[in-house]
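Next up: just one chain, as structure tokens, the form predicted together with the partner chain.
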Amino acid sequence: MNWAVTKNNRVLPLKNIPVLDMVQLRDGIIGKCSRGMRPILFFADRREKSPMLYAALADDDNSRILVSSADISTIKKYNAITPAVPSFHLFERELHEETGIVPEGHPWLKQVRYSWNRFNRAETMENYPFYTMEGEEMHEVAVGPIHAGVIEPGHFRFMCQGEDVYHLEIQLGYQHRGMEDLFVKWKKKSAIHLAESIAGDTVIGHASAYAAAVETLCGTEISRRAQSIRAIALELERLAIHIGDMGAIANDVAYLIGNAVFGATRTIAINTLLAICGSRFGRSLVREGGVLYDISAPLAREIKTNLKKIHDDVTLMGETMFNSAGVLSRLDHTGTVDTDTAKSIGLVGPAARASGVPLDVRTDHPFGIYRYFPVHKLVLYSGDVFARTYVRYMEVKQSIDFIFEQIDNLPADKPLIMETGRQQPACLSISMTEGWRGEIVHAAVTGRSGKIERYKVKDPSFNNWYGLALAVRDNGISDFPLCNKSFNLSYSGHDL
């Protein structure tokens, strides 16, 4: 067997992971991916004398994860996987940035985030090798790192022919804080505060993924009530951001009432999270071993009242907005990513579901309470800004229904939070969560003492940034903000 089979939130001893040579691993990956599997992790672990490369592929139809590895201590180069499996392009760039190993034949082997411990220190933010195009009617537009709006920094360079975008190149890395390294060096008992700050708009998503990774290593099964409260918070986070995004999209097509109303409705949603845990973004709710805050009967009533209002306001505004010819003319056929492209570059989350790729960790690799309360995947096929907006609209309503169901069936078991105990030594735990942006993957590798010695984070933005670059091709450059909002990707989640 060249692959170890595991599942989401199941511990895998390192000794059970096959160690292949690079050629075998590459051939294995290409073979599996041609049969519908897709990469979720591909990372180097350089901490011991023999550095290892771990690869994990998701077998979504069977809710399985296949894991294999290669010894890379003597590898300087290998034949790139990307030409055969394009969704590997950023994973291989990341490997190259961190280790200096060259995937030969990679079409654009550039730095990913200029991490502080990158192999080649001569590569700097200032000398990023941008593509250039020359010609009489060609021109370039450079935007950022500081943008006009209040958002995170990143550099966009458009190659345009007149008003039309020929290609967009996105240079990131400005947000690099050394996150993965901090997880390993963290001296305090709990590193959940770091997880909460991977992407501050996905606090519950990342904190749940981290907590589940640790609980898996400890063999802890948290109470059903804690699972349910985590899921309620995850869905509140999802609907709050989705509503905010719908407002931002309305703003970008100059439909200002949409911006005002969705903005005010989002306030109710995040204040509901505040009523649960004291933070509008859900900080300090999720902890290893459970949750810190309970949902009492009066609080449950308050949440239901708020959700009812959110539902009514979003429906009234949404139906009005989606019936406006002016709005639809801007959303339809703008920034299209077709199904084949979305699949080949490995889009995840609502962006994938809007392009006809039915991926949802809650259904494919269910975790926590979603194992008992399955979520129906909401899929559209047009892949344009309209589809990405309307998927959000549908998901808001689905999340509201889900929370109602959970609150009415809140399990009574205890405790809310338990001691997690000792982490198993020399193990790998993979934890997947469906955040509002899509698939979050965390992987923890423990050393002989059980301490986490390598921590890997994959935010859905890592998959989806390239989707934005492709979406704006052949669109007017003035539609870029609209396309950008319809993806709403994280810079800090990507840059780590």
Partner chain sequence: MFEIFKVIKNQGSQAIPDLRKAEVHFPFRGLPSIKERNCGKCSACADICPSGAITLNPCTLDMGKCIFCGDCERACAENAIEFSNFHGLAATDREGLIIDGRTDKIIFLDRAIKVRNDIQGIFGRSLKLRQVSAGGCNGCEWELNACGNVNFDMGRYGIDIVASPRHADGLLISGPIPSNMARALDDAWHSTPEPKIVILAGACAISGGIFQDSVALDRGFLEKYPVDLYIPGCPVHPLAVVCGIMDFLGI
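Residue numbers count along the first chain shown, from 1. Given the structure is predicted, the values throughout are model-derived calculations rather than measurements. In this text, the rigid core denotes the largest set of C-alpha atoms whose superposition between the two forms falls within 1.5 Å. First, how it differs from the form predicted on its own.
- In the core-superposed comparison between these two forms, Gly326 has its Cα shifted by less than 2 Å.
- With the core held fixed between these two forms, Ala297 has its Cα displaced by under 2 Å.
- Once the rigid core is overlaid between these two forms, Gly421 does not reach a Cα shift of 2 Å, moving by less than that.
Moving on from the form predicted together with the partner chain, kindly provide the form predicted on its own as a structure.
Only a single chain is listed, so you will not see partners or other molecules.
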């Protein structure tokens, strides 16, 4: 077989991963993707004398992950995958940036992050080849990289005719933290702090993915109680950010009562995380081997009281807002990404589900307590700002119901945290988690001693930034803030 078959949070010995030539790997990827599979990882491991390229495809219908590899020590170029599988476009650009290997025929071969150890240091932000359009009525509008408020750096270049946007190009890569290298260099006990800092609004999501990757390598199955508490925190993170996003979208259409109510309600949600672990963003809760904080009976009652208040306020405000003709006139048919486009470019998370693409790791590749408490996928099909907002509204209420179910059935088994022990040598561990933005993927490759020697991170923003660029086309430039908020993507999660 040319592909090894594994599952989410399973150990895959490196010796069991087939090593193909690039032609075989490329043809295999195209063939598998034509039959409904999709890329989740495509990265180089450059630490050996014979550097390897790993490809992982998700078979969502069967909850499987297919993995293969190629020896790229003598590869300088190959025929690009992107023309046949458009969702590979950023993966191949990233590979080119890191190794210099050229995917010939790639339609948009530009730098992705400008990492400190990129192959070609002559490629800089200053000489980035922006797409241009010519015509008497054409003009460009440049926004960023410095923005008002506290958002992080990113540059947006609009090609416009009058107020209408023909094309948006998004240039990222302004942050150079070297996160993946730090996972290798830092001590194991400290690396969880890196995971919590990949994207500051997704602490639980990334920490859970990292912890599960390590636990898998160590053969550690954490207690059901710890699994449940992690899931409660993950759903609190989801509903808190979704509520905040609904408030931001309300603000952008001048629906100020919605902005005020959702903003106040978000505070209740993040203060509930504060009550659990001492951090409104969930820091210090998730650790390798379990969790550091328990949910006592009094705390469980407090959480349920808070959730009842959140549910009532979100329902009342949501029903009012989504019945407002003024609000709907701004949300409907704005920033549309249709189903075929969303699937083609590889959208994930609420943005994908709002465009009719039913992807959710909690269901497709269940992990932790979700293996015992299934989550129903919530899908809409219009693919516009309305759909991306309303999916959030539905998911907030779903998360509340899920947390109630967990608290009412909180397992009694202990310990909350346990020692993880030694990591298995020469293995690959892939850990997938459904964060509030969508699919988070962490992969760890261990060497002969069991130490992690290559760590790969994929935040859902990596998949979805291009979706924002396409959503803005044929809209007024004044609609960009609304489209942007409806995706709410991470700069730091992308730049790593």
